[in-house]
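First comes one chain, alone, set out as structure tokens in the form predicted alone.
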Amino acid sequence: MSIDFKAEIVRLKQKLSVTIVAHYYQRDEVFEMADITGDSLELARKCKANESEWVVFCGVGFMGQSVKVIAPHKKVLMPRIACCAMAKMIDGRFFDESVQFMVDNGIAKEDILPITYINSDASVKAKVGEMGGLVCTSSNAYKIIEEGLKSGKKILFVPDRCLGQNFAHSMGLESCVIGDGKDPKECDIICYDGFCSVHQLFSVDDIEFYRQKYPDILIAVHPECDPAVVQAADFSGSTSQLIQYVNGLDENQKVAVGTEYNLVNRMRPKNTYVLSSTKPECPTMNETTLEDLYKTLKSIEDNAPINEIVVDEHTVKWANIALERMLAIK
């Protein structure tokens, strides 16, 4: 007999002292079974202060790491672990090898600050915390590294580099990736060389295509898209704010959008536009079906929870220092 994955679900809502989070990037069907949805740092903090015993977090595998720093006394599961391919692309060691560099390249340890953007591994923004670095999201990148600078040390930027050079150029700053050529001494912001696939996918040409076709039309693109396409885009912002500034646009106004599908697809019906010929989607938060959160919440039923988030105590001590200290800059 087949089950009802959906009619489920809202049965152990019912029973359980569960609450559902889902990151804005997942399908429809898993979005709308959602109790909290949102971006990632969002979604963790409104974690912390729901008084759920469990948190089924639908979502890549640091958004579930970041409830638990911020919340370690919470139960969280995942229906899959997935994996973000940015933030796979660093950890410890590849930190350690970075600060490494800098040095290397005459930069005292004691003079850099580590930045890291809350799309990484907890292990890494712990190493960051105990260097007295701190975590930035893209919302507030550009306070945060405007915060850092007063430190006078030179900011290493993880894991994005996109992101650092987007927010260094919107505050006039000089900025290089580690593997570039450039001397880091003679740059504000050293970025590690990391990057969103999905988010690589929109191009210059992506925006050339739609002012043609439509002479009117406004770009809204997201940080992560490469330094080229953000500079000729209108509009730059993080999920939230991409939401914010097309919600608040004319309804008879176009825009194209360049960040992921399912976002944009949920964005408002009349005159938006994905910007890409292809659909951008991203694979891993998209692994996450009805019938994975349905067996995560049939698990929390049998007594037999699959897939728990376990971060070790010294990783959540210092991890979660960094996140305070971002959280402290208002």
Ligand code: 13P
The other form holds:
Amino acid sequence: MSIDFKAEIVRLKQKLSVTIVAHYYQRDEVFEMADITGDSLELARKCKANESEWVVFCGVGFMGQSVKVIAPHKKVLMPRIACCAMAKMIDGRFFDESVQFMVDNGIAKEDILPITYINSDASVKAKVGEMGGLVCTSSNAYKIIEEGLKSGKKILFVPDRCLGQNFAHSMGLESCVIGDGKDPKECDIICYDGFCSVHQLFSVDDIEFYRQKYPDILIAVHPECDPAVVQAADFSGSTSQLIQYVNGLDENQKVAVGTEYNLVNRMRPKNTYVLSSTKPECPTMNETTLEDLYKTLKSIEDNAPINEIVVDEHTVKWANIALERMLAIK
Ligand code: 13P
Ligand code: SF4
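Could you give the coordinates for the form predicted together with this ligand, as opposed to the form predicted alone above?
What follows is the whole complex; the chain from before opens it.
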């Protein structure tokens, strides 16, 4: 007999002290089952405030890890420990090499303030915390960088070069990417060369295509897009900021949105377009299925939890400091 996953998930939710968390990029059927939804920053804040013993996190690895780091007493399970491709581009060794690159170019280690995008492993966040640095998300990067600059230090921004360059541009700051040949001493923000392959799908050609087709259309994109795309767009913002922007438009106003497909698809029933001819699905976000969610909840009921997130004590301590420094900035 086949299992009705949805009905079983509803039953297990009622029985267990569990909170189901889902990022906006999750498949619709998984997203609908969640108690807490949001973008990266909202999820970090809401999970910190949440009181249930178990968290089942539908998202990518660094998100589940962040909950474990913020609330180490909680048991965090992930139906799929899927790794964000961008987060995978940097580890502790590449982080150390980036610091060394700056030192080799005449910037003393004590004059470097590292900021890591939340899309990074806890081990990278811990290294950032140990160096006095902090975490940011796409929602609060402007404020975090603004705060960071008050230290008078050079900012090492990892791992997303686009986010670093886009915020540098919007703040009138000079930036470079490690390896682009620019002198880091001449720059305020030195970016690691990571990127999101999903958000790289959007191009200025896509924007021009839509503007030719619908001259009054607005273009809204995530700041993980290439700087040329962000600068050509009418609006750039994090996942929640994009939702707010689109919801605030007149219902007849056309808008093309440059971010993950699942989110754009459920944003608004009419006049909302995906800014790409290629379906921009995040492969790892899409790994989690209703069946995976059911099996994870069932494992709690059976006292044999699967896919529990474990982070060592040293990493928790320093990654927590880096995350808390971010959460303290309102
Ligand atoms: P948000 O911070 O906007 O949720 O973005 C997370 C992410 O992975 C975007 O690709
Ligand atoms: Fe990572 Fe990009 Fe997927 Fe976001 S969309 S989770 S940055 S791979």
